[in-house]
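Form predicted alone, single chain, as structure tokens, below.
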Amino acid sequence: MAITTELSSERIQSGVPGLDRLLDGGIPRGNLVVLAGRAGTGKSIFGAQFVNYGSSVLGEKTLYITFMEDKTRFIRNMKLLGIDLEEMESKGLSKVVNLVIPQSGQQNKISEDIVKAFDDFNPSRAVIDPFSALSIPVSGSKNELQSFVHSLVSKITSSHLDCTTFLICEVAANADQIGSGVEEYLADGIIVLYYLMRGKAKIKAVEIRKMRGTKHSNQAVLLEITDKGIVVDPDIELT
């Protein structure tokens, strides 16, 4: 397993069994972490189950903002996989919020709804889904959108120093870039996941790209989606 090394710090646990393995322990507090990948790779079902994690086994405040999925829909979808936020928000420890994308030219406003959101309940834990739909909102050029997403990202974490937040972003088809391209330079860390060919099967792999504030591998591992939620198992190194 190779291993980047950088300075340590606090670390929480991810609440994915096996993730935590290659993040020397797991990922440092208040890190703003990119969870990338194309569609069908289990980006939301990670994020669920990394905010799930916090309020049931911690007890943590925790918050999941959504853009592209019904409330209900993606609730009663992630209780399925064993990822019960409806009883977590029961206890108040915590919230999903479906918003929806303004029109072009009013990114304003769901800038303003995101910052709300985070300042109302002041989560430790935190997942956007998908922060990439926040391009659609801006009508300029692509510096207009680096900077609404820069201005966007500093609100929240100069707020919310200890909240450790998921930008779930896509990756397009035949496509390297990651969302906008901006956030992978303001992130702490980058979580992708992809689909690699075996044969004639098609398996699904994680790989940390970057992680600020710990030693962490840089080699692709198996994830499998079970009806438990996500598992990862560092043992089995895919190239």
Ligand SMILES: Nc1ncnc2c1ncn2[C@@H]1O[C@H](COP(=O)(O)OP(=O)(O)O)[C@@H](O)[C@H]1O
Contents of the next structure:
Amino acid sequence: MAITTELSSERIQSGVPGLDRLLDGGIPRGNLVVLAGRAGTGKSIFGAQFVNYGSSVLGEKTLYITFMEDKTRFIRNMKLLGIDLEEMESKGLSKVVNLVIPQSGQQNKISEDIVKAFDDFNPSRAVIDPFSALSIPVSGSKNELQSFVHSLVSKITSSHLDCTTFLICEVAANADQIGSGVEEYLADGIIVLYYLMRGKAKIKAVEIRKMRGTKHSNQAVLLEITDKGIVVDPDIELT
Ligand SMILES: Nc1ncnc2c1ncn2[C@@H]1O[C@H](COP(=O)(O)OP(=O)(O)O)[C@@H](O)[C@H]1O
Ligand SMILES: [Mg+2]
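Would you mind giving the form predicted together with the named molecule, to go alongside the form predicted alone above?
What follows is the entire complex, opening with the chain shown before.
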């Protein structure tokens, strides 16, 4: 009798047209994915599109935690791109939570608030934007920041195994690492958005740097922000 082994994990569709082709069909469900890039590369739009697709197309419960952007402004800006989080909230399918980054030394409070948001809503998809802002209240050494990140991530993932979560990381132009450095190792996946110059024109690219549980392309391809959100063109390879 033939024995079939199911090696591939269950995939979820990202909601970003073209992206799933780079991932052999989609992101493995439950993966913790770092979405990194410089300011303006489209990380928040990407994240909003990811949760909105889950709720509007698949009926999933989704959570978007934002630190830096006021909830009303965030929802309004995304609506301009056809991403209607307000409608999904009114249906009880999505929740946008605006948390305030506390002062130095108060990191336990924000950690509890994040865990509570996950526990209360029990989402299938979630985004923490920008996760990298959590370094602000951690006043101590780099080790302290790394152990804080480690502990917070463990708390979220241990009780929400099936929740596919994006940690958005703002990367400075001259940065040689993502976030505290520990995110890259903890995460199941790393998706990087960046700018490229083509002559005098600035274009955007996306690259899957790491994704556990699937084979994937390592090629940088074209990413465009349109009136309908983000579109990735896997056929336009960039170097
Ligand atoms: N309608 C649009 N058409 C094209 N580009 C847009 C549109 N709306 C916003 N953008 C682009 O999206 C960028 C902001 O995306 P955002 O997701 O907020 O970036 P990040 O979170 O990475 O800082 C802006 O810099 C702008 O270039
Ligand atoms: Mg942003």
